[in-house]
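Only one chain is shown below, in structure tokens, and it's the form predicted on its own.
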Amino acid sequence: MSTISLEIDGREITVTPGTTILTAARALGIRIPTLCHVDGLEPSASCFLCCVQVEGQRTLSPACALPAADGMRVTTDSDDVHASRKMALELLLSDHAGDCVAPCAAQCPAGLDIPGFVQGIAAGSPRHAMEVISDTLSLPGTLGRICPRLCEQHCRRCDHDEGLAIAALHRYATDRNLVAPRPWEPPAPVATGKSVAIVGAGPAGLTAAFYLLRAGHACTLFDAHPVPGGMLRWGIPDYRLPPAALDAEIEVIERLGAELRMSTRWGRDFTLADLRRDHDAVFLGIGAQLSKGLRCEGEELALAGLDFLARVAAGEPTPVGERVIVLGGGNTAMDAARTAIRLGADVRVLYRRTRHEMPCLMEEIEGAEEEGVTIEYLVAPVRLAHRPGSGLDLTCRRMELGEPDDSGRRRPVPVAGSELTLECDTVIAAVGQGVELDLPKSEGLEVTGWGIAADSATLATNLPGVFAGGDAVLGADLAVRAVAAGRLAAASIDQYLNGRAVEGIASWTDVAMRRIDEGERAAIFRGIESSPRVPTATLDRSERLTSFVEIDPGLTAEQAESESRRCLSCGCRKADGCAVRNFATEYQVDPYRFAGDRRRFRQDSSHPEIFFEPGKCIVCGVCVEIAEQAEERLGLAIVGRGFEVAVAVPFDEPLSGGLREVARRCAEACPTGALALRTARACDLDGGRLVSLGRSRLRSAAGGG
């Protein structure tokens, strides 16, 4: 026969004998996924991702190796085919020894590419670092000062010496960029003609504006306060976050075109209906502005922690007397205590649980104690009353810890007969914040026990074109989560304004190594010198107590470069181009479905051009064939049997001996991060040319490949 006619997905095609189903489908524009196939190489049919269903056959067949036959009817995507492909991917990932993204980045609520921006600093380019940071994180200088640094707690160096100073590094990049002769700023957008109303100029609202403006949409921010910043300005003292640092980042957003309408309150100066009429979409980032009461007799005599901090931030006279008691154990309580002591008061903090359960940062507790704040634990208020003459009497009760409550912390239980009365001039209540819900409800928005009801994937509310995020949805939470919500809202609103399906930010299916044993830990840190975190100076205690000058001066250029070089470049070099990760995301696989024993992490860095991580190899054979076609003297071979099968250089020779001519080709063809170029993590700093950071600096940790 000179030609063969067949049907693929109901479409007829005529091909020459010997044509595979994969080639025929491509000729029709039908996409069949494959991992192990490379044009010009013999098909290996090892991954089985290209499986298809042939009518009349009970089993599925690999399209890359299946020759077309006359009259054949092929289905390339059915429930059975989809399920088979998904299982094939899950089986491959069950034996995968590597991380798609660095452990630090995986824990960042904003999804910051931490190794990427840190390497910009290591290469001496804060400007490049800012470009990387701004892709996913707004207000990096502000967050570098106040973020609780969830990322640093998961830095892989914590298992070796000390975690990387990630927040200090993105603060450094921001501060340096702001004073640079040619500071980096987002390019001017092309206007779309669409407008968005943003209620709240706090971290969520400012971030939403930052990314919406970059997409070309006009943004008007409405805020009840006279100056933008929200809780960043009114709830965080100047000694932690100087107003000038916040203003500098807000000015960037203004230069992008943001219109600010300050001292304008929802419910008094405008309604949600007004905004929906005048704008194409609305984002509600109103925060959690309501201070919770003490829930005891006389609670109205206490000064709310947020109100106290806001008055001090606004420069209003705030007399507190000589003796101040702060009730609470969160960051607001610590901020209030350390602010009161700067006003000359003797300050005691009372907390109803123990030090271990305090939700604030440990460094805030230590800083408060260093400044002279006394903290007493297992004490709760019972009654607050005016003391005859002047001042207040706070009656308290001793507590003990019982069983865990809904928060997972042990519940404080009163100790019978343990009441005591404390004399003071001012009581500051910092026991939590809530969201104003009556106004949203009155405008037709659905609410929850925490805040405005919004879809977690898109932040869309029940009203078309209205989105909400940050503390307004979650209740009082971290500023970095509010920033993450602002970017998510911007993505969803952009989709809505462009008439696309509103799906939010696409998430990847990522693999993380689990149960790292001692042998793997040794392999990870082999060749990594112990290098403690760069020490930073803080303002002397005597200077702290007499002013609101920023405590932490930040990193010097020398410190930032030294600290950035400690980064292990964790995460896969080929994560963005990894075919396994791409298909795992497309087929929504569970990478841990078949979790069990897996290969151990190992990295071969002996080759001058490439890295080899056997734990990521899927034994597709592509590199073996490339080396064979190039007639490498030794090349590569598939060795072992069963679960021990692997790709290796024959005769236990080093990788540099097996791949002398085609190492780069093999790395570029590898469908995973098993073979990767050394320069894959270098920074593009010189007119589009990849500038290597050097072999020692590119040495990666687990999964770094």
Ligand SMILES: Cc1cc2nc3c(=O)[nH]c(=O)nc-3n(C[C@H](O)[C@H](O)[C@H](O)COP(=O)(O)OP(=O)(O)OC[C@H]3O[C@@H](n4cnc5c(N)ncnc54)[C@H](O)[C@@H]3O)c2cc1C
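For the two forms, the rigid core is made up of the largest set of C-alpha atoms that agree within 1.5 Å on superposition. Bear in mind the structure is a predicted one, so any value in this text is a computation, not a measurement. Positions refer to the first chain, counted from 1. First, how it differs from the form predicted in complex with this ligand.
Core-superposed comparison between the two forms: the C-alpha position of Leu392 differs by less than 2 Å. Fitting the two forms on the rigid core leaves the C-alpha of Gly621 displaced by at least 2 angstroms between the two forms. Here Gly71 counts as shifted, since its C-alpha moves by at least 2 Å between the two forms after the core is aligned.
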Given for the second form:
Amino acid sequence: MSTISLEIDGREITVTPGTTILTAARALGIRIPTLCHVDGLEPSASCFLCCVQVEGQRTLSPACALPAADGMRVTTDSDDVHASRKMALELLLSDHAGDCVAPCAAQCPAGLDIPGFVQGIAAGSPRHAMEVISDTLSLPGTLGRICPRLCEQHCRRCDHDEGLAIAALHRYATDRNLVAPRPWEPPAPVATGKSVAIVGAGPAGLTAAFYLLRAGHACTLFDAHPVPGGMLRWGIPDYRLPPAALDAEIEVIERLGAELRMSTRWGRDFTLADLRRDHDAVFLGIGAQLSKGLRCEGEELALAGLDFLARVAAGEPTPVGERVIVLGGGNTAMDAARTAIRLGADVRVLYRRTRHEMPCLMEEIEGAEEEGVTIEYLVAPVRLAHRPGSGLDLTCRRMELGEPDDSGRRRPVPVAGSELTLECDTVIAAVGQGVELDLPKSEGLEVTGWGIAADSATLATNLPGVFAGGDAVLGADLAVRAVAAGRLAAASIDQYLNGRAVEGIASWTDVAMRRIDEGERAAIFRGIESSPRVPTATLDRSERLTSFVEIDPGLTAEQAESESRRCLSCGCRKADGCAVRNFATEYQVDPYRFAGDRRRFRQDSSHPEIFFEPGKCIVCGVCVEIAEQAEERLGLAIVGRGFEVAVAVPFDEPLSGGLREVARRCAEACPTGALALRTARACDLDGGRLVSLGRSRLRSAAGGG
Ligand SMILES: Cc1cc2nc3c(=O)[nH]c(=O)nc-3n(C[C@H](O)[C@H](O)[C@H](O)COP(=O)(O)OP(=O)(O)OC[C@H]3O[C@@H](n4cnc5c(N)ncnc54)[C@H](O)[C@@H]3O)c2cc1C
Ligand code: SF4
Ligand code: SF4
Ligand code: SF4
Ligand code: FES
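So that was the form predicted on its own. Now I'd like the form predicted in complex with this ligand, please.
Let us now look at the entire complex, which starts with that chain.
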């Protein structure tokens, strides 16, 4: 038999006639990505992902369908090839109708596998839920109480009835696990001999410690306060987050081996240079501790909101008198107002914009009002002075909203001649917090206008081995973002300590349907009855006003299990095995580059073994070919034209009629989630029994990352 000699990526190979470039490249160990190619099936050459450059040819060719020829010189990777593959993927995804991950999880800054942990609760196993949760979230009981729940407003159930009570569920799993006779705790680490200094024992620092300890690195946390917790302890009042709940979660981190050096201040008791000398890496999670002033005459007479809350948290006597005015509209203002009312004062909050612009949660505003706090809008301070005799005079001015400022919110503008003077005993200034920047600068760290400068992908600062995150980098923000930063920093520091490239946490390229239309809503919720979200219980008003007892008692086991059963386990059944998503991530595609009208989401669930979601089909023809080879009576066919082209059973027969013998094989070979096994969901329940424990568990069970 004659043979053919050719060169692929500069390497010679001899093959028999009829061999494709793809097969020849594989024989040389050269990887060419493929989507529509399946060994043993006729090439359809429809995806173009396998494109290669043949010397002397103007256009690229699909390697899976290109026969080798004598003297051919082929390049399998170049800038052009890479760009073409990227574009091929972007075109394939341009009209994709599906959510790779559940819409709720896509919005959690910490990337919590929400359907995964929720199914643990549905199966009556808070322990298993905990295991899934702690892969990405530390302090889940704390966050379950205070997180603004960025996830819940994106829950798919909002399109049907009400979003799932996600935060209450991870709080439930944590609280139950902590009191269980055999609570789940992270496995004991194997020591690496490396040590990390962490400055700040707030959520960012504690989380960095949690994940670094789990990776086997020793962690010492230094904090200026006498007790750890950061703003969770010194800012957020006990009625929202009882210290015992926070302590229980910090104890888990201590049991993992964290060494806490409290009442130890960077800049007074040690320098950054000391830490860099004594440890292998440093994480700075110092938060935003500076209270901004009122910027008006007499501002020094006001009590800083943070100081007020910290004194009450420390149990110090904090007399505020009978009439308290709180200035501000954020979390600190609401917490100060609701704390002052618990101390017996009559409380007014003055905010210079309107209710609509208030940066705190609406339920905080409503809670404050229920407790008797009066909120007045479009009022700003002008002057604060001692009142003859006792008390204070706060002179204010009415405002109106003008043009939007840098934050996008409409700027408050004074109304001429609108001054008014209010009498009170205490003014609490809660108009914002800032990061201490002089200290980092004095130690050689670069800073931004609002925090320590750190690379957003890795949290590395300009100093080798020094990382920073949380409020210290972002400015005053949210606890869940501080937790996410702590985990990201831990991943980067682990890479740094192991001498690997510091890249942070790899993220997937995902597609999302975002808004759905009426037809899609009907498809997603077919057969799913409306059921209201579990009601939130709150402490009786009279008890609230006389104590700092936690307002929200949390869910009972019965409530948690029934709420968790409302979860639809959204997200693609094949997210982990989808070749399109894998390649989209590898080629760093922008799935919305060519986004126009996307296909509509539909689901055919008539087949006993598989689901078919045509909006995810890339018309590769693999299933059609498999059915044909297996001589299925009806099989599948590619029907329609242009934009409407799709795979379907001929004669409009149901899927069960088209695929009688090879449904499973088709689903396994389908490169996307268009055809998926009924059992393929990461956390399907089988008669209430937990089949598996979330995607992360599945990946590790499969030996993946
Ligand atoms: C009153 C209030 C209410 C809030 N409510 C909410 C809420 O409901 N939901 C929400 O998500 N977020 C809320 N936040 C925001 C949230 O608490 C913060 O985003 C979060 O705590 C930031 O975490 P961090 O670890 O970056 O910093 P921090 O929590 O501020 O912790 C920093 C730690 O560093 C220590 N430190 C600082 N400087 C030094 C130094 N020089 N030497 C040694 N130690 C030092 C501090 O003592 C502190 O313990 C609230 C904040 C406040 C102030
Ligand atoms: S941490 Fe916050 S955003 Fe994340 S899942 Fe919990 S409540 Fe949602
Ligand atoms: S139903 Fe469950 S998985 Fe779907 S968005 Fe809501 S919480 Fe997430
Ligand atoms: S359904 Fe068939 S044609 Fe569509 S992507 Fe899957 S295997 Fe390819
Ligand atoms: S065109 Fe070759 S794998 Fe799709």
